[in-house]
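Have a look below at one chain only, the form predicted on its own, in structure tokens format.
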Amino acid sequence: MNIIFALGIFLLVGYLSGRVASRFKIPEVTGYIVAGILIGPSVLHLIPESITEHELDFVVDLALGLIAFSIGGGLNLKQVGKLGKSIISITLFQCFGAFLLVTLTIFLFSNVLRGDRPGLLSLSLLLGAIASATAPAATIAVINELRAKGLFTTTLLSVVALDDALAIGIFGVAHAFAISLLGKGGSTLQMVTLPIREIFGSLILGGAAGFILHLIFPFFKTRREILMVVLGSVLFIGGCAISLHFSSLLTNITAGFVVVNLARRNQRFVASLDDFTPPVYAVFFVLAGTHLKFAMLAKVGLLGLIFILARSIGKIGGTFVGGHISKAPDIVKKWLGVSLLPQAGVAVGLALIAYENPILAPYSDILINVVLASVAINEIIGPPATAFAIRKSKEVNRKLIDTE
């Protein structure tokens, strides 16, 4: 089977898969998971897994460009400034909450696993820092389809972007950590210098991209021009990011953030991918999910049962210490924790980073069938959650709903 034969079925499949969850009412990338399982080696086997294991790896880092590149678009410094700082604190303590307790917990319960103990804490921090990541996709779609706007919203919004940069951040300084555990980064330096290399040099490509697309921008005239620009500069970023070392989705994410609060007209330039992420998210999607093996999950159920109460917790938790420490209003305190469980696009994505690392290859099934389990439930509960919360904040904008 070639490459384009592979990603017509990914497309129609996912086509099909997504039509039929939305008609029960189920989030659309749960029903890319699913398709991409049935059509993998655990069931149909109609995907070599000599395709999906190494062929269509631009794919993910195709999706993941323009994920990040999407979440930086969608911080705006004018918004989060009003409510800066609950906004901060709370993302810093439910991020580092699902961070710091799934590491711990996984780490302690994963005696049920064969492995030595740095491959086993280094599994862990990868967890943990995939953990912390939450799914703005499907919170926008939530907000959307509610009309929900006021001062819960506006929170909510703020920190599911922010949370997914500091995300990308923890998982950049795990992943290297990682790496020097299991005996492949040199150093105890260069284990502390190299994540601190790759941060800030991630920032200042990103930084730097992001004000060279803003001082291009007059030279476009359609939305057309604008597409072809942004999307080469998200190749080309990302490029460049993985050839220097550093996080192209940090450096993405950096780009994106930089070019729309220099200037108001560039949110153009976020616009302007609508009409084409669809498709490349279907494929992204169904393809993470033939990589979910039933043989591994009878191992990891418990493990994966962890992962998703630890987290939940940390969620939770942090976001209500976070908002009684900047003492943000009860309605967000009590809420907005419950809102941030929803889990998808950043953490396959930065599962399927760690997959692909050879370095990691003992531990890689494991970690990727735990992130896609968890992700398949989060995206079952989560957006109702989601939902109740903002109908408990009363920010439902219930005539616009009773019009449609």
Contents of the next structure:
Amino acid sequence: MNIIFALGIFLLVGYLSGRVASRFKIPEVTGYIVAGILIGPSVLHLIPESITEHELDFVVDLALGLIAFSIGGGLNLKQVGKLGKSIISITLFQCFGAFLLVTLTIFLFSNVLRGDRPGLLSLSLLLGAIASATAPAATIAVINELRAKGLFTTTLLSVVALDDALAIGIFGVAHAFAISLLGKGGSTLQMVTLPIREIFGSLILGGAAGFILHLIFPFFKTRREILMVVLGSVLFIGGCAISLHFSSLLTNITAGFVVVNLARRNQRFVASLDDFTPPVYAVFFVLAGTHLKFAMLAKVGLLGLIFILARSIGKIGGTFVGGHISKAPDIVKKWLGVSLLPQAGVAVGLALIAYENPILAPYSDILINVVLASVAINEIIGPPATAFAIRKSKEVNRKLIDTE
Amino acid sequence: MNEILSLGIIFILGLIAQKLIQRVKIPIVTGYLLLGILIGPYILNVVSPRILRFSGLFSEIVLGIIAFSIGENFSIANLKTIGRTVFLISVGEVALAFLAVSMVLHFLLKQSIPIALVFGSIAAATAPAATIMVIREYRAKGPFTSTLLGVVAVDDAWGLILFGVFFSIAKSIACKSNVFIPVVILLALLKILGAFILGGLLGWILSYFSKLIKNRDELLIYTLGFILLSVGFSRLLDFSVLLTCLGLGTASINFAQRGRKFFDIVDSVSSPLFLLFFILVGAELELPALARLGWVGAAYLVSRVFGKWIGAYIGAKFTRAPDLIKKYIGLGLVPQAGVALGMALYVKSYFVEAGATILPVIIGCTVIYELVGPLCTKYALTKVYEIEK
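What's the form predicted in complex with the partner chain like, now that we've got the form predicted on its own?
Next comes the full complex, and the chain you just saw is listed first.
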């Protein structure tokens, strides 16, 4: 088995499972992950672990950069308008709500696992941070499918995008925290300075990169050139961030955000990635699926359940509180939280970042399996939940759907 | 420096090179290659070895994509019009290149017969990648372009047969052992046939199930999946990646309804892959080999191009091809790269005495052919008026 062969199988299996998934009105992402589980070591063992474990790391890095840049590019300040206050309040409350609730409950129940206190605390923090992420891609897909438009939809879109930026920030802190908790000789001071350095560094680097991109974009005109310059930039920005020990995700989000909000013309550049990303995402999610191990799942089943429940309560409760404080309309308060349940690329990506870190090795299998189980389930029940909430808000545009 | 950053830098430099090179009206591919040489190990040495290691894998994928896209020109209808011309031209240029190189090396430069024969058979090989890039960049279209694509594609099959046969003969002369030539030919034919059948079968499957595809995203994932699968399979079975993917592309255009869609969708994402591919090819060109070329190298370099040119001309004489095609088709056949290098490396492993002479020459000539080839192709395309203004 060579890598090219394996990649071909990933793509075709991904295509097939995406097809099947969309027949059952489930997002393609779910199909990809389930396909990955099927061809992975737990079930058919079609692809040897020598390939799935580390050979394809560059696909992960590439996919994460692309996901992050697109998320940032989707955050258009013009759309936010008057809703700004409730969007920010809801984002903060539901994001931290899910983070805190998951961290606390997982830590309380973590004595079912073997491990010392700092280790379990790190694991809980990381899982909490990952819980705060949502899935912009799945959410946008549902909104497009329903042709939804209105106050609820706009709020939802903005919250989803902001939430991921925030989630990545929280993860950055949690990750740095975990490293200094587990690493030998990390001082208390470092536990504070490392995350701050990482976050502010990423923001500054991403901001500067976004500005430079804004300046150079006009030089590129044809579709081919545009695709190349955006792809090259995402790689370059991500690579710089990795070299400087910043978060490549946060840096790329910032760059995408800055470049899109500097000028309307730049939207075309961010959109050019859509042509290129499908195969990268397919490989990324199928690959993620192959990391799921059933034996491990039996062990962490309870934790997975707790993770999903605590996350849902945190998201829905947090939205309610945030909406209440900012005097958002009732419909937003009640139903927006439900529509935030999908979870996909960012969560998987963050889990893979933790997975690749040797310091976290004793906990990495638990972590990735909890997250993958949650993503698989949330991607099955999440999008229907989002659709349900949007229907409740009566923002579905029947006319547009019928005319097609 | 991590790989992602290296790749990002390569991309950005590639774009700058492209912008600069467009001003002097030289093919972009030459710009990529020059940039690759510049950042490669012999000048600036800024490409990390890990990237170069990954490039072997990557270049097989890109070669697969290139061969697949050549298949687009091989629809039955198109084959009927150009098939005979392509066949005769390719026979002519392959035969003459072989004869010219082996005779010059044996009679003029007093190389032994086995070495001259092996050199001659390697001379038949051409490299489609750079030629395709030039055609793509200038959106060239017309009878010359499709004939050239055909010849470039068929060359690989001829090269394999010729090399298989004359390598065995050369070795049997040198080692005074007996080989049964029909068996060698049969084996080479089997491998070629195997590659086509494998590619054709996969292409048939691709076409058959493509009815289920709903949108562009799926189409892209699906098509790329099949290309990678073909590359992977042919590596596994030790078939030619080029011929297998050519079979895949040919089958796709002929079996599927509106088969063009597969090629269009791959074309929409291939630019960044090509950029990376040619810069890495440039970085791997071994400049020091140029200094060691000597008379043998010079003779090989010149007599091969001469043979290709005259051979293609003679082959075209027997067809009703227009004069312009006759005159210029040989110029599109200059590039030589991976396939020839592979043959030379094979010689080095299995026929050590000859390999010591042959490998350095082929490595050095690759540098020149790769840099000069695209210029020749562009010149030919301009001369036959198939470049849109």
